[in-house]
Every structure is written in C-alpha cells, then in structure tokens.
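Just the one chain here, laid out as structure tokens, in the form predicted alone.
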Amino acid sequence: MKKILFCGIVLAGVTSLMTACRDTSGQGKKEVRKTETVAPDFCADSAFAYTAAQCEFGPRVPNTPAHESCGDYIVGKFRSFGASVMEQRASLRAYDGTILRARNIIASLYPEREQRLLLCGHWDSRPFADNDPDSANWRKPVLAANDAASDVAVMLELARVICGQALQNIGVDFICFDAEDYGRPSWEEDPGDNGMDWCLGSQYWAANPHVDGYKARFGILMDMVGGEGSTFSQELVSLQYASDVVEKVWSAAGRLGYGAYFPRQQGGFLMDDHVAVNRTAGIPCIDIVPYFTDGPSSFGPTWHTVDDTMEHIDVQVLKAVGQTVLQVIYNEDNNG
C-alpha cells in the first residue's frame, strides 16, 4: 500500500543463508543501557538474500504461479527455523470484482505460550506500477523488492535468529498478509471508501483470527523496510492506537545508534495492514513505514514503479530495522 488518508505534522547464491555478516550500520558503537538485554545480531546480509530469493519468482501477484511458488518458499523457510506454520486461505473480492485466491501465512514460535508478540507485513506484489513516471508502465506488475519482499525478509531473519537464541517467556507470531496491494489503481475514480479496497488479507485475518480470541501484547507492522534512503517517521494511526509501542521502538533505535533512521517526527496517516489489527482485532499495532519529505512520493522514488528492484535495496536500512525490532523483542521477553 499505502493510501495516505492525510499527511503532515499534526501533534542459491541468494537462497543459501549467508553466514558472514558484516557490520552495515555505519553508526559506530552501540550504546545500550546496562539494565537492558542486548539482543543477538541481526544479519542484514541474510535479509538481503531472502529479499532477492523472493524476487527471483517474479512479481507475486495473487492468482499467479509466481505467487503460489513464493508462498511455498516462505512457508518452507519459516518451518526450517522451527516455526509452526499454518496457512489461512480465503477467496477475497478485489475492487473490480476479481476473486483473489489469498493466502495469509502465519508462523508461530512457542505457540504454547500465552504471552505473545505479533510481527507482520505483506508479501504480495502490486499488479500495477501506477506510480511510475512513464504511463506506459502503469499496467505492468511491480517486482516489489522493497514493497514488500523486504518485509518478509526481515521477518525470516528474525525467526532464524530467535531459533538460534531462544526466548524464555514469550511467543512470537509472524503473519505475512496477502492481498494488501491489490487496491484500486490511480486511473480509477476514487469511490471515497477510505481505502477499504486495500489490505484485504489483514482485514480478513482481523475478523477471522487464526486462533479464537487471539491476543498479543502488541504488534509491529513492517512495510517497505529495505529501500535506499529510507527513514521511518512516526505514523499517525500508530500514535493514535499504540503510542507506547511507538516509544518502545523509537527509543530502542536511538539507544542502538539508529536514531537517524528513526527520527522523532510525525509522518502520514495511513491506511495499511495495522489499521485492521488495531480497529478490528483490538491489538495495539504500529507501522514502521518510510516517510520521504521530497520526491514524487512520500514512500520513496521506487514505490509502485517498475524500479522497485534489488538495485534499490540497502542492507544498512534492513539492519537498522531488523536490529531495532530484535532489541524490542528480547527486552520484552526479559520483562516476562
């Protein structure tokens, strides 16, 4: 996605895991409070490889062979890290009446534990490059390296790390939402539905959770978390529903030396997967999503264009997001 409801200041080589992980932060020595648990290392090279592996399937547009094959890849990767995986399949109606064979992929670590964290992102590709500067590309599908192979890649690396250094008190659920990016294209008249034709997979899950009465302490949605030049301002729906979670994440980023990637400024008010998680599922959930103050889009120059390719994925951005979220997870676990 994402639809801006309003903006402004308001208040194989690649499929095998890379084991030699370089320090990509460029931020110098981490500064972590002595009372704080230090999380294990998030390998940005691995996340980069997982991003590329998804792109090798081509655009993952629902109802295509690439979509089905990539879904199988994601399921297999999570299972290889010891996660219990279930698939929530549903037939969802798109804005134009197309029935999408959607597939929410839910991977759980320590599914028996009552106390849980929710980490999520979408895995489908947009069928239209309708923000491309060349109108000849508007009806081409987007390869979606950043939006959203990077989201899944960070979740996969988080699962791999947690598999290697066990959590003691909490369980984690990773949800890869489908049918997020099949919203009405820009050449269609906006019917004024506040973007409800987007984020179909998360809307379905929020109304039909994979576990009856499912609850989590909080959720973190990651969307477009690998694009070069990205910084992550504090999105306004997140501040409205989960300001304390925003503070957890932005404080952790600052302590780790990633404050430049997580500036303490407000971004846009977005229709994204976290809206249904907050409003329907009742789980406080934030959105880590880029906010550009210049250029053709507040989501960056490659958003919904044919240029959303691996050439524009930055391992330093993947590292900043992944290490920050990992720090939040392990400190939440330390709190019991």
Ligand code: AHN
The other form holds:
Amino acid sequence: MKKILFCGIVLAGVTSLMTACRDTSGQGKKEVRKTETVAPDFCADSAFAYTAAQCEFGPRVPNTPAHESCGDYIVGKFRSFGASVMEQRASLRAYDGTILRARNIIASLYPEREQRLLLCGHWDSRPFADNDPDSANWRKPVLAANDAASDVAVMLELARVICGQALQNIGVDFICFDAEDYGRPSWEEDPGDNGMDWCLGSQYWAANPHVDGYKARFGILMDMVGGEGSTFSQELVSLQYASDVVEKVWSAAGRLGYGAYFPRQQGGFLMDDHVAVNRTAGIPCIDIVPYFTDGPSSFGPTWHTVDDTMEHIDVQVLKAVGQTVLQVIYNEDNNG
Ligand code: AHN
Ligand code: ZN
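Please move on to the form predicted in complex with the ligand, as the form predicted alone is already shown.
The next block holds the full complex; its first chain is the one shown before.
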C-alpha cells in the first residue's frame, strides 16, 4: 500500500504559525500572539525513497557486504548535501563473542558552530527475525525498512532540506549508530545484563565521542519512525532525562496538526541508543519510538519479523515525524 504525498514549495520565513493564548481570567479579552517561523517542507516522498534505497542493499547486518555498501551509500548521501562526514570504525564484541566491524557515521552541518543539536538513529539491521510469528523465520535477518532504514531516511531528508535553507545560528550533527540491533536473540536465556548487549555503537560513541568533550543542546533519537499505524507516546527514559525536550517536540507536533501521531501519553521504559547519550555523554536526549498498546509488540506488528518491509512503511508517518523534528530544529535556530 503506497501512499504518495506531493511536496509543495514553501516560502520559509514568510509564513508563520500563530499561537493564540486567550486570557480566561475574566479581566477582559487580552490575546497574546506568539509567532513561530514555519520550517521548510519536509518531503516525505524523498524520505520514502531513501528508505527503499537502503532496503535495496538487503539486510544491513554488520560484517556483511550489504552492510558495507549501504554504509558507503549513507556517507555519500550526507556528503552530497554538503555535510562533513566522519566515520568511527570499531570492533565491538557482540553477546555471543562475534566481533562486529562496526561503523558509526557522523555527518555534521556547520561543524564550526558551538551551539549544536544532535539527531540520531541506528542504521544496522537485526540478524534474526526472532519476533516473527513463524519460528522457521527466527534465524533469518530482518530487512529493516522501519527498524532502521526509516530513521536514517528521515535524517537524510532533514540534511537535504537544511542544506537548501540555511540555518543561521546552530549546527546539526547526525549520528547513524551501528550495531544497535545485534542483541541476544529471544530464544536464548536472558543473563540479566540490563540489555547492554544492545546499542553497542552508541555505547562506543558515548564513551569515545568524535570530538573531545562533545556537547549539544539536546539530542533527538528516532527509532522506527515510518511504520504504518505508529503513534509516538512519551518514552520514560526521555521524560526522566529530557522532559523539556519532550515538551518541545510534542508541542511542535500539536501546533503542526500532528497531535494524533504524538499523543500526550506515557509510553514504556526503553533501553535504546538514547540511554548512553544521556547517561554517558551527558546530553539530554529523547527517543521518538512507536508505542502500540495492542498486538504482539509495543513497537508494532512487523518489529523483528520478516515483514519489516517497504509495504508497511507509511509516508504520512515519515512526514509527521520529519516535519515535526524539522520545526524543532528551526525553532532552536531562531532561539539564537
Ligand atoms: C530492546 O529490545 C532491549 N531494546 C529495543 C531497542 C531496539 C531494537 N530498537 C529497535 N530495535
Ligand atoms: Zn530492532
């Protein structure tokens, strides 16, 4: 089921969103109007195409040729948008002792600016579809259209748009973490290591940032941001470490008309790439991650199954997330 959106041309800086706050104290009708510069258009069809392009390599499981080629594709795309790209290559030990030749890809816009935002997601595919309803599929790799080609695709589209409409004040770093999804398969017993076998690339980066003493105002992690039927509740680690960032994102979504995708409800507590960014790197970072209240997984019906394919990517979900995050970026830029 493909859904196509047409991308309009938006004259950014000319249009503005109005937020009207009525004085309900009974003291007359004082109206306070705040204007918000509208961000340029996030082209969700473009993000959809970047998602498909990654899937065309096949599953991007570390130590495979598809992983290496797709990494080159991501680096090339960011460079084509004028980003300075550096790679962090590391040998990381997986839960079973496998040494993963991992590659964190870091793309920076305006690298010289001190005030920065961090956008992140993972780019690797899970080697096992261990949540598939059919156990015959458990040892097959996940194509990972949603988990995580969609995350990288939204970051690429954000970079493409920003390169066409300059930011005035802040710099942006996009980090594509590797080796997020090589965690212990669910058919094995959990040794009780608090999920430390997941998110290896972000743990490595947080302990070895690409720039000494790296800081950003805040971070936004996107994890599975294109799945049909997704809504994004407020994840609990995010609320614990960065509730003000949660507020910025959810209120921007509401003002843009995407409130239905961003309900003001609490989600689960998640061991994801934002944990190391918060705890180790000390950068307040939220996670935009789906929260399904029914079905086989809170991450949605295709999570870690062989059905995590382009068929279940919804361009409207990519739009809601991408446009919201873009608005937050331009709001920060206007805040000096
Ligand atoms: C755990 O399942 C421990 N964390 C979820 C992180 C994840 C996996 N995100 C996508 N795939
Ligand atoms: Zn996953």
